[in-house]
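Only one chain is given next, in structure tokens, and it is the form predicted on its own.
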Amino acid sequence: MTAVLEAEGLSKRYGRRWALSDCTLSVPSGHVVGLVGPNGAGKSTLLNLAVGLLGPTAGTISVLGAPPAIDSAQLGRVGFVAQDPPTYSGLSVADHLKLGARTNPTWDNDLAARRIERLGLDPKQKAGKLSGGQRAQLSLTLAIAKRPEFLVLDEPVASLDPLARREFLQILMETVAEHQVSVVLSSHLVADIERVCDYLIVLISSRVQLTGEIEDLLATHHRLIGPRCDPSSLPENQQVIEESHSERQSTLLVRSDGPIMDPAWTIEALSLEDLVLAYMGQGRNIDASLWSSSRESE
């Protein structure tokens, strides 16, 4: 299957700090991809590299088989909505649609007009007078109406109230179903990822820690509860992601590429939130290790 986003050894440095380090991934087309990770993990950096707003320090990245923003045709194939809705407070809703039509050769004016009407936005209203949810919906409309093949959303609902967030995600899913758009959605709200995404990327400490279809990831991760044990005694095909122990009992979150046959374990399924939080907890250990190593080298 064709990849909409590919990176090989992709890195971005600001001064002495690496915002993204040795990122290698391949995102297949036809998915709604959830990009999750703690603040400062490099999510926005990765997406800004994908849309051509940043250039890499090292490594390569391609979108839809070509370098990001290499020409106007490539720009037209990608839609982008940032966390702070990219609208102009002094321009009206209608002015934004006119600007979109002038700057995008594949602009669908009928689609834009239908979206604005459905949202109940007054075309004469200045963007600066719109609510946060309305500005986000206007930004999504502008991104959709250019008829992109790939839609990149960088925490577009982070500042919205629950109702506005649900309305935004509903329109997003309708767009995916109607126009067959591939999507990457960055969010720290796992419930939103669970609602709309079928593919997951976990980015922690500027590195990719986990990728894959959500259904497959949940099927290969398990919580094991049983008598206290040394995690190193588990079979080689069971990778321990998270562990906790009491005097008599061990609770392990493991990734396994085969069935777990030991009858001593009680096996529980995981939610997506369980999975994401386990890897984020593992990421804290990585951060602590890196900090300790840097201190020892001083």
Given for the second form:
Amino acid sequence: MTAVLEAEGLSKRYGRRWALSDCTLSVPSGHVVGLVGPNGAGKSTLLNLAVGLLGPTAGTISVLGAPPAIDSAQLGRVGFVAQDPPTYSGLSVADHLKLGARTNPTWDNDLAARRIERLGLDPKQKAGKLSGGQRAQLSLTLAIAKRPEFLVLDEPVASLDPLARREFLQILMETVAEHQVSVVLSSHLVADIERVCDYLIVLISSRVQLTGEIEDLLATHHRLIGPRCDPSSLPENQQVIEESHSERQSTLLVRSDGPIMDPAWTIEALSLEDLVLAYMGQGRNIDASLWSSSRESE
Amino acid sequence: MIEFYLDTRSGVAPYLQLVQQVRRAQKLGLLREGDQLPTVKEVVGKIAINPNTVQKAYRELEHEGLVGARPGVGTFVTQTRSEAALMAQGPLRYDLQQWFLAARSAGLDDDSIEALFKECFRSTSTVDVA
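Switch from the form predicted on its own, shown above, to the form predicted in complex with its partner chain and output its structure.
Once more the chain from above appears, this time first in line as the rest of the complex follows.
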């Protein structure tokens, strides 16, 4: 099976700042991928590289087995909705569909018209007069109606109210079920990711910290609570992601491929939010150590 | 037709929640043999979850022999919960009540009883009785 997204040593630099460093990953097709990380971690950079709006400074990236935006056929296979749903405020909803039909050889006009009707949008309405939720739905409709194999969404629901968010995700999931399209979407809303995604990429300080199927990630990460211990005494296959200690007790968040045998530990399952936050916390330590080492060298 | 929901705070994997909801509906007699489950598209369009989650839940139910897929038609309930299991509930309930009474008279408080119950529940949940 071809990977929908494959990167090898992918890096992007703006001036002196690395927005993405040495990113290597391979995402199999058929997934809805959640891309999470703090602001400025490089999420939008990665997505813009994937759709060919940016070129890499170093390394390679391929989408559906070909370089991004290499030709019109490749462009047609990938749908993209940028942050702040991009619509033309002076054009009507119908104009947007016409534009989509003219610029996309694989345009599915029935699908677009059905979606607009179901959303209850007036085709004559100017996009500038639509609500944020309606604009997001219009952009998604345009991206879906070109019948892509791979849909890239940059914070699609960030500006939407809870109801509009739910409706957006319902339509997105219906599309995935109906057309077997692979999706990558960035979001800060872990609760949404937990609902709709089955694959996760955690990006922190321009680096990929964690990637994999969410189910596997949750099965291999545990919270251990037990008598105070030195984390370095743990077996080799247990990697400590987060630790906190009181006088008598240690609480560790570990990644472990095998079962945890030591009966001294009470083992608790993690929520996706716990997991993401633990890696983000770890990222902050990386940031802090980078910061202090660069200060020392000055 | 069964209407699924998702409890995002339960800590139970979403696919397992769907499986449990079907099992529960069968136990309560809300789903009977021949009833159709909603299609994957209907479920995801309603509760906005990943289609793979629904497929996984349906596969699991199929594996348990509770539902069967008819290609191109849909997924249907194939079994009404067996009489024997329902009959067994009476004595089981009685035994459990006796156990709780014994635990209380031994001086355990609610928290301790719950902890002990959960611990035993967990340690036996991986044992295959079938």
